[in-house]
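Shown here is one chain on its own, the form predicted alone, set out as structure tokens.
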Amino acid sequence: MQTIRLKLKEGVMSGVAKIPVIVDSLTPDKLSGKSEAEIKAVKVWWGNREENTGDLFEVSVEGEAGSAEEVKVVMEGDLTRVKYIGAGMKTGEIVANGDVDMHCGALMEGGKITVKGNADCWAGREMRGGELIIEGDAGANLCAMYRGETTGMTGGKVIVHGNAGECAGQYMAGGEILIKGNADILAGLNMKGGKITIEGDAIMPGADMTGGEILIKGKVEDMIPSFKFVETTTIEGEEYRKYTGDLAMTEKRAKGVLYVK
């Protein structure tokens, strides 16, 4: 196993402005192989300039590894800007200590990455695999679609232990989302596949959907009025009414399940 630490150096986030740093080029894979200094060399953006990571990030390397899939990257420092961390990354592990900035684990293929704090908006998005841990709240978008893309989460699983903001799983059409807190308004949002589970409460989930399963443990605040009541069922002991839609994509389309308490 090799841990490959890296420390964002205090002065980067020091000016009134925090200039974001865009790290997607620090992924287990991307670095499985290269020395301290090499890994020091790996060229990252902050703001409009690319910048060589040693610049801004203390590195320091320990053990070996067979592959990349043995390979764990450690962030640390103020990491609240810092964006695209695990962004594409197929295997391997990626340990965010702190607040991370936007883009956390986006097109993510495989691997694991925990966030030991709150991930801000398009988390997960469009992700195809692996799993990723928010032990914080969770932003906007999270596992969504990028604008412009018409299909968001494919695979893999993400679990916010806090809340998540608006629009969580958008156009998602496979993979789960497990949120152990509240989600706010349309989770779900032109769903096609896949499962949410929400165990706080939820605004108007599965506007739109088309396909896919929604389970909310909490309650649901301004439930959508064009989805079919199927049946009464029980769910892990707890009796839950089962609803199909969204009807306003037409009765052929509305695939999705819904399940309330």
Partner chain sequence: MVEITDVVCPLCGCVCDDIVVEVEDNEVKKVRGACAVGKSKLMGHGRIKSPAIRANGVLKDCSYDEAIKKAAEILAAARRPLLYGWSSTVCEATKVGVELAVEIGAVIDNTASVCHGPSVLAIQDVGLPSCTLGEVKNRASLVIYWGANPTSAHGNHMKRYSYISKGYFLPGGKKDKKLVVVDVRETKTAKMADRFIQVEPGKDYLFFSALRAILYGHEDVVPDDVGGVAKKELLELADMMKETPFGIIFFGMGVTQSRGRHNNIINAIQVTRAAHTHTKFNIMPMRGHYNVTGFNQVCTWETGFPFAVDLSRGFAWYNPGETAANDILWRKECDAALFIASDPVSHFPADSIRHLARIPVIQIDPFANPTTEFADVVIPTAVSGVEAEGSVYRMDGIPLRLRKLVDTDYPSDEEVLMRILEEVRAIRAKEGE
Contents of the next structure:
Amino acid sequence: MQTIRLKLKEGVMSGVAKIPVIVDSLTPDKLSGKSEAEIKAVKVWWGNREENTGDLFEVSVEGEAGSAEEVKVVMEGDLTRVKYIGAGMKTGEIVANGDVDMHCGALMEGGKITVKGNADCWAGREMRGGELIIEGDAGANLCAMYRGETTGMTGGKVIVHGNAGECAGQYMAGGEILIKGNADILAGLNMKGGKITIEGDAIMPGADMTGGEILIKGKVEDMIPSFKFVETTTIEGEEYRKYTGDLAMTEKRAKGVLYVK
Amino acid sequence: MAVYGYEEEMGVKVKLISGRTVAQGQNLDNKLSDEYFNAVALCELSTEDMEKIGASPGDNVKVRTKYGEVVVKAKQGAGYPEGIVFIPMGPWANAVTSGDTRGAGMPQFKGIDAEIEKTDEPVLNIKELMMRYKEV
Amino acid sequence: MVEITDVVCPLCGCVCDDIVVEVEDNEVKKVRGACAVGKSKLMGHGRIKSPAIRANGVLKDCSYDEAIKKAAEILAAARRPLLYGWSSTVCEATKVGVELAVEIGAVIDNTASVCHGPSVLAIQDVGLPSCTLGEVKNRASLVIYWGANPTSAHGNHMKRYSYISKGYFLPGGKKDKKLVVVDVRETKTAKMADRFIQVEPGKDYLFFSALRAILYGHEDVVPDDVGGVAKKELLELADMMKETPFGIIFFGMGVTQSRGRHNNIINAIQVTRAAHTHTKFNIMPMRGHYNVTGFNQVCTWETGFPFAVDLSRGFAWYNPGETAANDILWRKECDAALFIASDPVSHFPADSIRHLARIPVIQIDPFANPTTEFADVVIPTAVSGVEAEGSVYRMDGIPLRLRKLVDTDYPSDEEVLMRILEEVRAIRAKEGE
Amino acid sequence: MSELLIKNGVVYDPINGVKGEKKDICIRDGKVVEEVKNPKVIDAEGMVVMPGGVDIHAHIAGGKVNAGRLFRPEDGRRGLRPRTKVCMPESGYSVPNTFATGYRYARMGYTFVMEPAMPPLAARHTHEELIDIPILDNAAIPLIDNNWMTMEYVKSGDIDLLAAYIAWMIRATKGYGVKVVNPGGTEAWAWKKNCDLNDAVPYFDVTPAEIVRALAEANERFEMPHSIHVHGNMLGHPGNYEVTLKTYDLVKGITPYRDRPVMHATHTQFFSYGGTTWRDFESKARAIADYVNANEHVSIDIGSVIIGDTTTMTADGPMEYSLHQITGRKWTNHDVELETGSGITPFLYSGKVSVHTLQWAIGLELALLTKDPWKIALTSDHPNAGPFIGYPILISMLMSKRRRDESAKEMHSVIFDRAELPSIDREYSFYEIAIITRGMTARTLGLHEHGKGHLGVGADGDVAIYDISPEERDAGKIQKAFLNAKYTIKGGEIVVKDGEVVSAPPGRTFFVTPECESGLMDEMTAKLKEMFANYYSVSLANYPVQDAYVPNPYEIRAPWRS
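Let me have the form predicted together with its partner chain next, following on from the form predicted alone.
Full complex below, order starting with the chain above.
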């Protein structure tokens, strides 16, 4: 096992402007096999200039790793403007101690990311595999697609311990999302596969669904009026109303399933 | 500036919307004028809501949301259903809206949960309003 | 006195091009054919007299050279500059703006992001079945304004292009047409309508979904009340839509700025598509400023993306919600801002503009406005469409050329930007030495 | 005085009959000359040298191209490339930004591209984008077939007045010729209808066949450099090859003003379909090629498919709608008052799908079955059948039977049942490639008389040098060489070196000024004024494209033929 600690230096976010740092170059697979000095020389974007990781982060490396799989990256400091944490990562582990900025785990293929705080918008965007755990809230467009695309998350597992923002799981095609809190409007918008479980409340879930499954354990506000009631069914001992839809997408395509109490 | 945290009950609960008006449009290039102030530092509300807060046209009304509060002149609005108030788009409406776009690039300018009450506090002019932003 | 005909109006997205203006002593004296708002714009208002730089909290007049040099220094030093506005200027200025943004690694965005930016996001999801305004004039027997109030915002829209105009296939004008208005309040436009449908604030999305289900033949699943509208009303609207040979929905900020935002527009476009399975149906955003569309056009062909483009890494990254002006300001990301032909301080939420008090701000505009109160460098320019000519795009994408009506000593927006760009390049060249 | 000498290269210059000869090219002040005195020297030893490429048909600028970019950020992100010292950032794959369009064509050795569909009312837009496309010389053809004025004159049979209208329109739009797209069908689409060749256009009482014939006649009233440029009716419909052949026949017997066809039929792949539905869909490339082989009045370009995702866009609104209905993908439509329309929808050509496989085969078959390469041009109807950046793939396919066979094996087996391609042995030579990408296209557009598409003395100093041996037959190497030229020279200036853009000067816009008798023009204008006063949403005075939109003009006058 190897642990790479990256602590954002205090000066980076102490100015009047909080200029984002883009760190998709700091994933376990990309840092694996590098010495401390080499890691410090890896380039990251800070605004419109490229900087050395070592200039923005305090870097320390403990232990040895036989492969990227055994690399754990721990990120610390004020991460609220640190974007793309773990984006595109294929293996290994990242732990972010605190709130993180946008695109955390975007295009992730494997490995595990734990955010010990909130994650801003587009966490898990276009995620292909791996595990993303957000201990706080997730922002809007969790596990969604990029603008114009028609596929969001296709695989992997995401757990949000808090609430999720608007349009969670938009265009989701596979994988699983568990939201332990509430979901803001339009969770599962355009969903076509996979499963979303919302333990809290939801507003207008499942609009334009063509596949996949959404289960809402709390209350639903403003149910989409173009779903068809199928039957009452029991899941884990609780009674749910099962709907299919969205008929606003035409009957042929309305293959989504919504379970509502 | 006080930020409303739902801990205290205030006036009447309404939905706040904003938008263009002819007078607002005519003074787009003339924003530091009295005409613009008169066109924009106001709140149109229904007769019912006017009665509920005990105000008459021309009285000052305080509009408060999760994001801030602002005082504007009450104006009788034609065609408003009860519970909807309108402030022409501009600095006074924006004093009580949020810049958080929640992943969309567009703040929500319409349909904001707000509370209104009659007040004796003055309507700030544009420079006073701007000063408020510089303080924070 | 000189009469100038076929003047192109530099106010709203209607870009009326049949205005008559009388000029005497190099001043616009009379305007005919424009709406009240357009007339006010053409007649003019008090101007910023001189370039100025703020020192010790006070704007102090200076020369153009000094102001431009100062602006260039601010922009060249910035790590995350924002260039915003662009909707009340011509495309030629925008082109220089994009070049400047590339040069300094800026985020460039226009006022669409607080207007019809959501409509663009929607178009990127589902497309836009639409047409030019002349098609509406000649063919549309059903006109629907949704969350739009043209009597206030687009004074000549109905007269020139839609409900009130006469067309080839509709020689009787409004006698041959039906007008439907959907809004949360009974606006002046609504009072003219054959049918007014009042929807609860924030419920448009539900209404659209229900309408689609009905248009696709699934009225059975639709509940009796949708967003405060009775199912019967929905069914009747759907019938009207199916029966017209050519229908159009014009939508405004009533839908783009309320709960659901771009998703409301996606749903409105989906309604249009559903109606299109029965008949010819179109939809068009009621674009606000006269060239808000033009910025989106230029920015798209030059960068590949219509607005909110982040060029900080040398290539274009587009992601409204992250790279739109409100995102950058509310999140306090930028360390310098240039505003041109717009007034964000009036039109952005308070908690976005607070950041402006703390960073250097450059304003390029003919008129003083609340943004001037925050500006550290102010550069006055000619009024496009009155004192300077150039390309603009109407709400339906039709390009027109604004005219120059009177002479001026003020430089154009394009000229000022070009000089800033040259100055930035000079600074860069020096740094490189 | 700037001079350039390209020495020792193997030159393919079909217009001058140069078939792979070792030959020096001398350029002075942007033009090819006999000799130079003190030149900068490029040693092209062992390399293939051709005139700069001339694309006869690619949608690179204007309202619908930009609508395609605007609604496809997901395509935009597929072609991102950061700025360089000389280049602006690039974006897009099937709908690249203007800068990328210029750079990518230049990297492939092209120096001229024809934008083949300019909606007159939005002509300013097309020109604004052309200004922003670096390096390439260009021109745009206005759509004049669904116009109400056109249909009224077709109905009254007044070809001279129609010619006056054409003249006015080409001048007003700073255009290059007459474009036809789904004649009558696009007007019908305004009511959600469509027209076959002999259907009456709703409310206008003319047929598409009449429109095509009348426009061809009117076009020949002038000394126009180019014939009418035709996208006919029923594009993309199974069984449409019969309509296609009938359309070709319509203009047989019309005398062109000079030695060129009367009609250029574009992206013919989409018009060479047999069968009655997508189920019994089959290739009819043979029937089309036979016709073209036997006749002199029609030229074609292939519109060949490049497998992968692309953005389809055309003024043929109903066609795009049916495509959108098949795929369910996003769809933009933009009808233009009194003139035309357009539709746009993304499309994925997959080698696993039988229809797409046949479409792929048809484009190549057309090129291989048409005997005389002077009658056929290489295109992909960019971006409709695929983006222009795929041309090198098409070239390698035409030059290598082996590559075609290998590809066919990977594709749907239908190719062995309902296409002729697997049995065709023909392989294009470098010389023939030079014809279908330079000589033929320049000549068909009449540009060879204006310095394009050849390397004779007096020609523009536009040269492409490909780092490949004239003996090379390896498809992979051919593709690579044509994708990134060793050098591209534009007007005597090196713009690409080793596949990278090293300079990006602005291009010129070519436009035609047809000259018409004033009596005819006056009579036509009276009617035009009425149209504007009553039905257009813009004023006549604000309609014509101002000179500001053509900052680097090249005017070609087209006198009236008395």
